[in-house]
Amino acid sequence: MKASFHEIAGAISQANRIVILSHVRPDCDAIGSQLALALSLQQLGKEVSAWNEDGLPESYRFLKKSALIHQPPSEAEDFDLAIALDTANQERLGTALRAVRRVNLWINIDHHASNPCYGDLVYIDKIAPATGQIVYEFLLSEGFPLPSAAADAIYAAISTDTGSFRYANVTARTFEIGAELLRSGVNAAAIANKLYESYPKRRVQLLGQILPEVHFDADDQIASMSLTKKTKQQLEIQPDDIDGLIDYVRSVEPVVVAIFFEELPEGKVRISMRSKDDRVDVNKICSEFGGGGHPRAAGARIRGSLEEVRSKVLQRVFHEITKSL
C-alpha cells in the first residue's frame, strides 16, 4: 500500500541516524535526489549519510555538497532509518545494502514502473519522470528544508532523467517546478553546461571507436552499438562516461529501438534499452531478462558472452516489434 508523504516524514521525525541509498551505476538522477533529500535532513539536525556502490560519478562532482556522498563502508553499521531512492530493485543497492546491518525501517521512493515495492514504506510513482521531482513534492509538501545546493541537485536530476524536458514522461507539472527552481536561484545554463558541454576527451574517443560499429537491423527499426572490455580498458572510461551515448542511435529518424551492450567482469553483459513508441514497452522486455525500469527506457545485466547476448536480446526485440508494429 503506498505511504503518504505525511508517513514518510513522520518517520523521518523519529528517526535521529538515517542513511540515503541509490543504485549501482549511478544516473544523475540518483545522485541529485541523493543529494537533495541528505542536506535537507541535514538542516533537520539528522545524522545523515548517503552511499553508493560507485561512490560520486566524476561528471556529477559539479554539484554543491556532493562530496556528502560516498562509496559504503567495509564495516556494516546500524541506523534507524534507511531510505532506498531511484532503485527499481533492493539488490540493486549493492555494497550499499550489504552495509547497512539493522535497521529499524526501510522506506522506498521510486517512479520505475517494475518497482516490486519493496520495504516498510512505499511510495512509488510511475508517472514521476524523475525521483528528483518526487523528492522535492515532498520536501514541499512537508516544509523541509530546500538548501540552494539541494535546489541545483534536483534540477539537475530531473533535467537529465527527462532529457532536458525533451522526453514523453514531462509532464506540465515538471516545468513548473523547473520555474519553481529557477525563481529560488538555480542556474540552469551553468548546469546544463555541466552536464552536456563538459566532456572528457576519452568519451570523444570512444565515440570514434563504437559509432563506426553501429548495427542497423528490422529495416533500420533496431539499432544497437556494443562497448567492450577491452575498450574500455584501453580507454580506461568510467561508468559515467557512457551515459547518453544510446541516444546517438536512438535519434535516427527509422530507429524505434536502440540497445546498448556493455561487456562486464565476471561473464555478463549490460543492456540499455530506449523505445520511441509506447506499443513496444522495453521495461517489458528487459523484465524477462531479469531488469526493467520503463516502458521507453529499461536495462537488465545478462549472463554470457556479448556474441550471446547480443543475439538473443535482438532476436527478442526483432519479435517484439514484429508484433505490435
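Having seen the form predicted alone, can you show the form predicted together with another copy of the chain?
Nothing else is written out below except the one chain.
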C-alpha cells in the first residue's frame, strides 16, 4: 500500500531515534538522499544515524556534512524508526540491515521499479529519475527544513542519476527542481566539478594506453578494448578508474556490441558487454559464459588467458550479430 508523504511525515514526527539506511556500494543518489534526509531530520531535533554497509565513498566526501554517513556499528541498535532509501530490496541493505535490532516502523522510499515494497510505509515512484528527487519533493511538500548541505546533496543525487540531465528519466520537473535548488544557493558548477571533472592523471594515461588498441570487427558493429594486468600495475589503476571506459566504444556510431576485457589475477578475464540493439541480447551471451545482467548490459568472469577469452568471446558475439541482424 502506497503511503502519502503526509503519513511518512507523521511517522517521523512521532519518532525520536531514527536510522536512515541505503544500499551496499552506495552511488551518489544513495548517499545524497541519505545525507539530505538526515540533515533535515536533525534540524527537526531528531536523533539521526545514517548507515550503509560501505560507509562514505571517497568520491563523495566533498559533500558538506557527509561525515554524518557511516558504516554500521558492529553491535546492533534499537530505533523508533528505520528509513530505507534507494534500496531495491531489503537484502541490498547488507550489514546495515543487521545493525538494526528492534524498530517500531519501517519506511521504504525508492525509485526502482523492481522494489517489492518491503516495510510498513512505502513510497515508490518508479518514474522519479532519482531517489534524491523524491526526498526533495517530500521535504518541500511537508515543509521540512532543507539546510544548504542537504540542498547540495539533493542536487548531486539528481545530477548523477540523470547522467547530468541527459537520460530519458529527466522531466521538466527535474529541471524545475534544478532551478529551485540553484535559487536556494546550491553551487551547481562546484558540485558538477567535483562529480565529473576531477579525475586523476592516471585516468588519461590509461585512456592513452587502451584507446590505441581498440579493435573493430564485423564491419565496425563490434568494438572491443582490453586492459592488461601490466597496465593496471604500471598505472596503479583503482576499480573506479575503469568505470565507464566501455562507453568510449559503445558511443561509436555503427557499433552494436561493445566489449571490455579486463585481465584479472588468478588466470581469469572479466568481460563487460553492451548492446545498442534489442535484437542482440548480451545477457544471453554472457550467461553462456557463466555471467549475466540485462539484455543491453551484462558481464561475466571467464577462466583463460586474455587472448583465449578475447578470441572465444569475439567469435561468439560475431556469430550472434551475423545471425540476428
